[in-house]
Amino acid sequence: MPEQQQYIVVERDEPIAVVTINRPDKLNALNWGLVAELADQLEALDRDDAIRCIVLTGAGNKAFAAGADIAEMSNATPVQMATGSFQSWDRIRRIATPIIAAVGGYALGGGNELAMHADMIVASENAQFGQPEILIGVMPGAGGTQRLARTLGKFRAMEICLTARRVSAQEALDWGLVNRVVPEGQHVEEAKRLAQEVAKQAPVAVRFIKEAVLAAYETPLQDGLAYEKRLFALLFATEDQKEGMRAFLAKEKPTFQGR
């Protein structure tokens, strides 16, 4: 059974968990409540060895999130703006189990940074991405610059960033910011398909995988190859190594346990 909290419902098909935001009603915005309880979920699912990768999605076919709350946000002070939910969106980030985002229409602000911490999306074809921040006067706050500008590059990102331009799912496809783009309402399936290609493999290696990748984003070149070669190695020291090497030569199918 689904386990809802206030926002936040999570659906476990082990090795796989389904999390949604439920706040259908405003196109699922995120205020401040809503992002705590999402990175409280995440978690809570991360600490779970049962649960090998996470699809993130949200309710109804309309919004994956629309963007942040307005009327929560507009008449916050600048202390309240420097803290209030960056420490959940901190949390979010640090997240060990690899999460598919599936997007079904807008993906907006808040909305389309939430998406880009995830380590895949999968798109419906009536989704939309953006940052209108500037339409508000105000600009993006929880990533959406600097990952734009490192998926995108410099001059898409400054164009939807200035501009409050809408990215639709195809181009999203075409510039390399989502994964795979899917007949409108089979976002949620897909990725759940993605998942569990995912889910299958050896966990240990899941995991130092998505960690060096992201290390690319924030490291020299030089650094990332001693990095990723020390976690290479260090695989070395899994059980999950030795089965998945005895399966190959054996031409049997691993049976990996993530130790």
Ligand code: CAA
The other form holds:
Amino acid sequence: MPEQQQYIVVERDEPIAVVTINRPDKLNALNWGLVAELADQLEALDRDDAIRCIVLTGAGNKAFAAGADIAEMSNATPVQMATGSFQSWDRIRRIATPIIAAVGGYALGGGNELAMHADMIVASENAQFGQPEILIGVMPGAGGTQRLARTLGKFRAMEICLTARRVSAQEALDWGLVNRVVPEGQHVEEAKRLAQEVAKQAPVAVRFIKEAVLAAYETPLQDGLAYEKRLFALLFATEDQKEGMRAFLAKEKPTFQGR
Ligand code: CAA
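Mind sharing the form predicted in complex with the ligand? What's above is the form predicted on its own.
Then the entire complex follows, led off by the chain already shown.
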């Protein structure tokens, strides 16, 4: 049975879970309460050993999320903006379980930034990505300038943020912003398939891989390589390493326990 919060619906289908932003009448605009609830739910799933991969999507066929809630922000003070949801965004950034964003329709502003907090992105053909904050006199504030620059390079990031140009699903695929594009409406099913693929792998290795790839954004190459080497060696302390290699040599399928 799906578990319904005020803004978020969580559907567990072990070993995966689907988390849906459920505010379709406002195109899933991200108000502070919603982002906090999302962080709460993702953290709860992250603590749950039975859940190995999370799909994150938006309700309705028009939007993944059309950005931060402009009505809530319009009269906010700088202090309210600084405290409003940034802690929650940071909590989402720290989720160790892989997250796959399933994007249908608009992923704009904070919506695009949220999709970029995920580890893979599956887009429906009707997906549109963008950072339109410039049109309302502000700029991306939940990582848009940084993650776009690192993902697409300076020039495309500049164009997207400076002109509010929207990027189609196909362009996003060509530019390396999404993993795959599927016919309209099939993004959640495809993301679930991909999540099942991840979820059947050795769980400790999965978490270490996420940690190591994300570390590539934060560390010089030499430090990242040293970090990877330590995590790699540490996996030889797991039963799953023994089982994976035993099964390979015995020409059998491994059974991973997550320890
Ligand atoms: N905040 C609050 N409400 C929003 C919203 C948002 N970001 N996006 C859409 N809505 C609301 C609309 O106000 C409207 O509500 P009502 O029916 O009560 O009037 C409802 O959702 C449907 O939206 P539209 O009628 O506008 O739908 P449309 O199909 O005509 O247009 C759209 C769709 C082009 C996405 C348009 O809604 C739009 O431009 N939205 C704003 C996009 C935006 O600027 N996002 C960035 C926000 S700032 C940000 O995100 C900062 C950050 O970095 C964290």
